[in-house]
Every structure is written in C-alpha cells, then in structure tokens.
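A single chain comes next, written as structure tokens; it is the form predicted on its own.
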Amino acid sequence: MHVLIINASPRVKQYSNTDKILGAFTKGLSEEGATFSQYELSDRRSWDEIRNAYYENDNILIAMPLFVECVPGILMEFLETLKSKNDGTKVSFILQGGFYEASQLRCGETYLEMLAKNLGLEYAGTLVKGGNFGIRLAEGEARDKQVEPFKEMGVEFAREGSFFSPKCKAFAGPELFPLPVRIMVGMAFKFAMPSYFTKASKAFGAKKPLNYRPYK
C-alpha cells in the first residue's frame, strides 16, 4: 500500500504539532510495509506538485490541526484548486487539536465526511485525537513519549487501510471527562496554566503579558 500524505497545517514543519504526530504516524506505516510521500501545504510553492499527486494516488492522507472548531483555511484554499475524482480513490483524514475531549473535534469530523463526497472521494474515516498543544514544545523522550501513540495509529491503518476499526475508534479518549475532572481542569487553566502559557509565550518571543488589552 502506498499512501499521499498531505500535512495540511498552515505552520512550517520546524512549529507543526502535526508534523511530529505524521512523524510517528509513518514509522508504523513502515513497519507494516506501506509506503508514502509526504508532502507539507505550508509550502506554497510545492502545490502544484501535490495537486499532481493528488490526481496520481488513490489512497489519500490529509492531517491537520484544527482550530477552534475550524479547519485551517490553507487547507480550504488548496482544495478550492482541485476537481472532483470520482474514481474510486480513498480519503483519510488525521485531525488533532489541543483540547483533551473528543467532543471538541467531532463537527470537525463530520465536517471532513461531507468534505470527502463532495471532492468525489471514498470516505476512509479520521482518526481524532486532542490533547496535542505541547507536541512541539517538549523535546527529546517527553515529545516522544506524546507522539508514540500515533505509531501504533501508523501500523493499525496499514493493516485496515481506513481508521473505522475499534482500536482507532478508541483512540480518540473520552468524549466528555467526568464532572469531577472537568472541574479539576477548568480550576487548573484558571490558576495553574497561566503561567504555563505565559513561559511559552516568552520562549516565542512575546513582549507583553497574555491579559494585555491595549484597545480597551
């Protein structure tokens, strides 16, 4: 099986979360035998090289982050470029984010599903999974041990060819945690992760501090 793997995250590989996930994701592909080309939307200059792979395979992977209940508007941008298959070829998408709950990713989800028919394509299923802000912020064995689980993703869609078996469907964690937890998580981002992002912030080279309002 040869896969066309489309990172479809408006960042450059070096800052995509996404990237590391693919990163993972491949090595188990590998394992089974399959192959794939790689090919990242950030790199304008590439579209027309993955527009003519994308007419060329039949077994198509986009991944991509998703942003606030939105797919990344690259993504839409490239796809209003092409014209519908209709010949059989098959679509898999990988849509992560940084909230833990699958629930946050579901209209997304449902969104790619209705996106597959309309571009003329066999729908293959998403493999969903949150909780990925951190991926590019860690390094060494704490990023690995964030990405590892994506390789056994790898291995599972070369063996079923789609994400509907039971182990990807499980993948995805909990649609909503428990009352308890979700009032532990709402008093951590309340007092506790402030400071976490305030960290982040000065390592991208922030100025200001993450309540600044300058126009109220």
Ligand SMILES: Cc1cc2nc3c(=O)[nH]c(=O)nc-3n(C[C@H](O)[C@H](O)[C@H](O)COP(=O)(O)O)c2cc1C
Given for the second form:
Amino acid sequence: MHVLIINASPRVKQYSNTDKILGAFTKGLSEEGATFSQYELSDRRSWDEIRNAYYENDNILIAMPLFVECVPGILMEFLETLKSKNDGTKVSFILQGGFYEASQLRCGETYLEMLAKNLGLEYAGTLVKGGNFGIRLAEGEARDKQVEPFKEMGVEFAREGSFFSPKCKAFAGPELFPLPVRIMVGMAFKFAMPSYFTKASKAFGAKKPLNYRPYK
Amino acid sequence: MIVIVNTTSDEAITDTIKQQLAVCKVEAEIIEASNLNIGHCIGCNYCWLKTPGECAVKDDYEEILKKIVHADQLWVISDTALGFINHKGKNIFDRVIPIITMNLCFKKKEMRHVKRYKKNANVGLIFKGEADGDFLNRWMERVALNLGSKSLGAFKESEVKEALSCMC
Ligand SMILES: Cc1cc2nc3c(=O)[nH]c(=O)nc-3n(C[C@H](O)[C@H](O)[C@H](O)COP(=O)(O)O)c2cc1C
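Would you generate the structure of this protein in the form predicted together with the named molecule, following the form predicted on its own above?
What follows is the entire complex, opening with the chain shown before.
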C-alpha cells in the first residue's frame, strides 16, 4: 500500500503538531510494510507538486488541525484549485484539535465526509483526536509520548485501508467529560493553567499579560 | 454597531443591505474585502502567546479586527466552494482568534477559551453559491459557541431579507 499524505496545517513543518502526529502514524504504516510520501501545504512552493500527486495517487490521506470548527482556510484555498476525480480514488482524513473532547471535532468530521463526495473521492473515514495543542509546547520524550498512540493507528490503517474499524473509532476518546472531571479540570483551568500559560507566553517573549486588550 | 465583511466581488448584496440599514438607522461598517490583502491564519499562536490580542500577520485584516472587537454583530458574506464557504470567507473566521485568550474554561459541558473583551459579536453568514445550508447553520452554531456569542444563522444570498431582519 502506498499513501499520499498531505499535511494541511498552515504552520511550518517544524512547529506543526500535525507533523509530529504524522511522524508517529507513519512509523506504524512502515512497520506494516506500507509506503508513503508526505507533503506540507504550509510550503506553497510545493503546491504544483502536491496537485500532481493528488491526480496520480489513488490512496490519499489529508491530515489537519481543526480551525474554527472546520478545515483551515489554507486547505480550502488548495482544494479550490483541484478538479474532482471520480475514479475510485480513496481519501481518508486525520482531524486533530486543541480541545480534548471528541464532540468538538464532530462538526468538522461531518464536513470531511461531504468534502470527499464533493471532490469525487471515495470516503475512507476520519481519525478524530483532540487534546493536541500542547504538542508544540512539549519537547523531546514528553512530546514523543504525547503522539505515540498515533503509531498504533498507522498500523491499523495499513491493515484496514480505512479508519472505519472500532479501534479507530474508539481512538477519539470520550465525547464529553463527566461532571466531576469537568469540575476538577475546571479548577485547574482557573488556578493552575494561567500561570503555566503565562510562563509559556514569557518564553515566547511576551511583554503583555495573556488577557491584554490592544484595541480598547 | 454591525460589521459586515463582504469577501465576494458582488456588491449588489451589500448595496441592498446598506439601503435597508439606512432605513432602520442601524450603524454599520461595511467592508468590501474581495480585493483586500487578507491572508490565511498561519497558526503561529502569537496572538495568544507573544503579542496577546494582536495578529502577527500584518495585512488588511488588522483594521477589520479592530472593528470586530467593538461590534455587536459580525456578518461575513462569502462565496462557496466544495459545499462550504470558500477560503476567503473561512480566513475571516480563522483570523478572529485574537479576540479570545489562551485561557480555558468550561461552558455548556465543553471546553472553551476565555474571551479577551467583555462581549464578542454575534455571528452571521450570507453565502453565495451551492452549499448545504443545514450544515452551515450547524457550523455557525459551533463558531458562536467558540466565541461565547450567538449564531444569527447562515442565509443564502436569496434570503438576504431574513438576514436583514436580524440586523434591524
Ligand atoms: C485559527 C485556529 C483555530 C483553531 N480552532 C480550533 C477549534 O475550533 N477547535 C479545537 O479543538 N482546536 C482549534 N485550534 C487548535 C489546533 O487545532 C491545534 O492546536 C492543532 O494541534 C494545531 O496543529 P498544527 O500545529 O499542525 O497546526 C485552532 C487553532 C488555530 C490556530
């Protein structure tokens, strides 16, 4: 099996969470003997090459961050330049977001199924996973640990050729957190996270507080 | 105040809106954005982490953002593509992220970001071309949840009268 992988994050490869996720995922693919080629939409110089690859490959995987509840603007811009295929080409998606609950990704997932149809491609499912914002703030082993579970999904995809298996569906995790968890995590959001975020912000060189209002 | 961003090149829609808003005396900023230089969000997170509230992409969106933070309603007029709004319309929504902060909270059982300003604009969409109206309405509801505001709905170009009834 050969898979054409398109990373649809506008973030440069080095900082892209999707790229780190794909790093683990493709390890799983390779383990099962599948091959792949990976492209980045963030590198506009490669768009012609990606378009050619889109027409030449019959097994396409588009991986992306959720951007305001749907696909990133840059992916729409790229897709708008494509012709629909209608030749049995398969398309699958990895949709990953910052918020943790699976419920946050369902609207985007619904669109991806519509999108496959609108491109004349055969829909082979979406791997949905939230809670990925922190990947870019982590380093080394901590980061590897965060994306590790995606390797297993690469194995599963190489075996099944789609994301329809119960294992892939379960990978999304809980739709919502139960009330006690929301209360606990809510406390952490209120009392612990702001100082952690402020630290991260200082590391970025911020001179203003996180809740600063530049236009008022 | 209402902010209307027209990302299509069809100014007939905004003409109709302008006339009606003058009649009902609603203050509005109408921005013809189809020829403005507005790029996509590059996901740098600087608007949260480095220069809180300010976008690192210095293009024509900055002036629009300054208006959005004072608006009661934000309307985007967009062409459609592949059953959704096209990239020009989507970029207007993706680039609005500076109006929320990085901090988190729970609202209606789901995680949300804490608002940067006291109030965020309610959001509406007018779309031109083929698209699934039910899906766009569902998506707009989700967009509003993320901004901590309300969805005014997604309206076809031919339903601009219905959209206007939300503005007046
Ligand atoms: C403009 C923008 C909008 C986003 N919208 C959402 C969203 O609606 N829901 C969500 O869970 N995460 C959202 N995120 C978070 C990203 O999906 C998340 O951080 C992702 O891991 C980024 O992957 P990347 O580094 O490959 O771009 C958004 C991020 C940006 C920059």
